[in-house]
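Next up: just one chain, as structure tokens, the form predicted alone.
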Amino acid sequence: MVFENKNSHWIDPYTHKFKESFKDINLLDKKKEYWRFASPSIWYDKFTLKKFQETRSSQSIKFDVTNYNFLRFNDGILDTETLRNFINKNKNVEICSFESIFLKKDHWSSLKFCQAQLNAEKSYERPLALFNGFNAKDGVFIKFKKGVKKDLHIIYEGNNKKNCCIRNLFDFEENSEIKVYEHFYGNSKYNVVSELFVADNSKFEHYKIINQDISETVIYHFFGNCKKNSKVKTVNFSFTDTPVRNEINLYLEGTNCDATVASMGFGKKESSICDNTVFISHQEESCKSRQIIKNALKSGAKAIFQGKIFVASKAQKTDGYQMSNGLILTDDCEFLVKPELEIYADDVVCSHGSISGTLNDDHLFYLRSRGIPLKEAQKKLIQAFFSEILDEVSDDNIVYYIQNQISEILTL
């Protein structure tokens, strides 16, 4: 993708290209394999707000970010005060809002903008990411300098039922260790694209929490390019009763990369859809990837997992693992799974599997025989079902916070 237009800002040709590419896509084409289980119109619908408010849960327990580095979006617009505070407190970090990019010439992000999305589009079309590309109003562009160790919380709050298109870019230089936590609350509808570029020997952990009080749809695109010896982990938690789609594409373009994608969803109503669409591309040798997806469903909820491991011909000694589990709590739920392996190398260890079922009667009998009431026994088994995902979280405060969310849901 090459553009030349001396009379426009460097980002304008990308915006134009996104728009033209989006026009060429038929969103309702039922032959599109990666939309076979849930139409993109659920999240797009000309990006108008739907009436999900009647399904809205009680107010979420909010994570206290007071003592952390944090940024806040209000109805899709970055709060300038939190941005100033972050800049004043943090050295060896370059940061600006997406909105302010248009005031800057030759910005460092111009060399990387859209490159991770282009890699993601090699696997299949990303129409809602394209839509974001020409509708994004704000976001954050952050460069973490060499050797930096930081934690950052990003709060997305929706108070006025807005359509929010947000575009982020995270750039991690060599030997950096970064944790980013993203929290979604409130009434707004979200279409978020986050591109990340992880340099040699860097480590990135990403946690995304869609809280109970989200009353509209959320689609989040997570596109990453990973260099030599890098480690990337993204863990998603969904507690809302509305549709959520996580599109994740990790492009392992260096040797000895380690990538983990984990997700848990708890669907409690017919309006709930938890969709994880994951593509991990092994391009170099000796890389490892893991996909672990768990969903508990009741009252007509739906969960979708489409996961693929791609292994290029020179990506020898690949270790790829994929497992999805569905806990079906009522008979009217759907757990739809499409695991894939596409392998062009011969020295690999790759596996995939999927298991769905109800709570184990023997386990329930064991707990009840020791005086534990039925509902409490069911609660303990559901909590145990999700424990593998919580084991992926390295922050004890977040683990405690998620456990409280699960406990609150199970008492409703």
Contents of the next structure:
Amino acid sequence: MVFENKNSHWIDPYTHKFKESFKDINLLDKKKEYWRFASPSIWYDKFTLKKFQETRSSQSIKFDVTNYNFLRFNDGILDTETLRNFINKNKNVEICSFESIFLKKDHWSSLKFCQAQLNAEKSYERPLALFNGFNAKDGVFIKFKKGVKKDLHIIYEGNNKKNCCIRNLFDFEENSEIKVYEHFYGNSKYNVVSELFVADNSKFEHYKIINQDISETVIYHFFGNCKKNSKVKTVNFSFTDTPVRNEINLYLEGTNCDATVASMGFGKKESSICDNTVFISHQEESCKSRQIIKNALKSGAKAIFQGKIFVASKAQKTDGYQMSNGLILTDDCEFLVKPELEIYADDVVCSHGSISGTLNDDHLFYLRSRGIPLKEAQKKLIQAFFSEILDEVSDDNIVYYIQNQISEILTL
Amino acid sequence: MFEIKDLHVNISEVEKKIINGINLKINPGEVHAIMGPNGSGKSTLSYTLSGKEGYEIEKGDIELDGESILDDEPDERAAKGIFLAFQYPIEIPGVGNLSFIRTALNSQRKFNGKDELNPAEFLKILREKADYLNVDMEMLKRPLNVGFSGGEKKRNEILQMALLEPRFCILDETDSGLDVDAMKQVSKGVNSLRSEDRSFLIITHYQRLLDYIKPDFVHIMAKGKIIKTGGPELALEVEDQGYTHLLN
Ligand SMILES: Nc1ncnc2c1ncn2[C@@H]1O[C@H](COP(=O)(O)OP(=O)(O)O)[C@@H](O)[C@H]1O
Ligand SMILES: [Mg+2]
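Let's compare: the form predicted alone is above, so bring in the form predicted in complex with the partner chain.
And the full complex, kicking off with our chain again.
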């Protein structure tokens, strides 16, 4: 393992701490906060077991990144050629692989590393992020300099059935505007931690697509520290038949932050779990946060949403919103929801709601009364159910891509 | 020809009998009006004709050109040319108006063995009809009926009717909630669609719509039955004296 070859590096104390904290955790504890609907062992056991799925679902059509900046991981290992290309093409960006951090005595990331994760640990224990902390083998550490505007696609693919533990760090200096798209394909297992540090007046959009052909578990932790006037949006798309857990912690530590968390999940098999566990921590005044979660479920699929808006006593004029919707297409499906508000300030507007149901009969009849056959009408309404999430996407190519993914699932 | 034969309908959910034996024969080109007090079963009849679930036909038949359509799904009935302009057109968030109408038109064309229209061909036809009916194209880019005013919703119904070119049009209280100008516009749309091979069943509560759309026959419906049939003068009589004298 990478860590063990190097003597005393600034990262070691963190690694050690992760390892020690992880040891103390009982992964089978069924009462564990935020793990009651789905046990951490789902992700831990499956991840650590050597066993892999034999059968693979259909190969997804991949998003065409030719005209974009992109980095590629092959079964969890960063393709250094894509890294070199990226470096050659992009000024005002500092980037290196996680592995190469160990070759450097000092690195800009040493001041940030783990800080967002530690903030997240304050809210509750995150065993699989701890596990990542002492098992990560690769990842990218990127600093976008002041005022940079950029799009970057990160592709995780590969068909060699590997256990991929990946650790990323994104650092955005003031006034930067960055969009990162992450695409997951193939038959490897994933445990990813991404930390982000968003400086004043920066805008960050993050899109993550767990494609249909992912045949193993994915757990993704997204830990963000957001400074004043920053704007962060993270949108998750989950189309796989496997368990996916998306843990998000956004720590709004400056005034006037604007945070959006959105997720679209389409589960179509009993083996499918789409779990969004979201924690938004309002630490300062006048921040806004929105959580919009939509899951369409059929044939025994399950979805989970645990969403919390935390408002510290200092965080007056907080505007928090949370909405989750389940579209239950067959009655053997479950959408388990745990919305929470924890508020210590008095001048606050927070609202939350959760609505689940089947397709609306009156809507179906209206469409059919115009000549649209039942299947087609159902398709239209399912697409409509997700439209609010697609409205969050600013790149039309991604919108088309997602729409096609949904249609593809609907024609299965 | 459209024919309703001794129709008896139950609303399954509440096991309540609403339609109690209706007979009606509508020839191509004819305009029939149905008037009647609230709750007499007019909307129930219109839903039954278009095949909505939950309306159980206890007895009787509905025929198009001598063939029963009772086994046809709502979309099949639509493709065969039956159109219902809803009393309360619903809002469907997330479904774009344009793509909805195009899907509807192409589904019907496919059913009838015709080529589907591509987006350009469709837009051309749509623009023409929208222009004529005074429907704002911008409005059509929005989700289906979402945020439309009452009048806009009704005009959108007529626009769909104009595009789908049905053979048998049912208008359920299309005039309700419209001011005089809006009603004139809607009537203009309907009148422009009148033709030898298209027939109409116009359900209304008020006589005033019939000033603009002249019916050939007027039927008075009460308690799920047609209790009187006449010409346009019957509508005037109702306007004058109300329904009470007819009900006794
Ligand atoms: N879905 C329903 N469930 C229960 N009762 C209904 C339903 N729809 C209609 N009705 C009843 O059937 C009767 C006829 O209603 P409707 O057809 O809407 O009348 P109209 O259109 O003539 O005003 C009314 O008494 C109404 O309350
Ligand atoms: Mg009615």
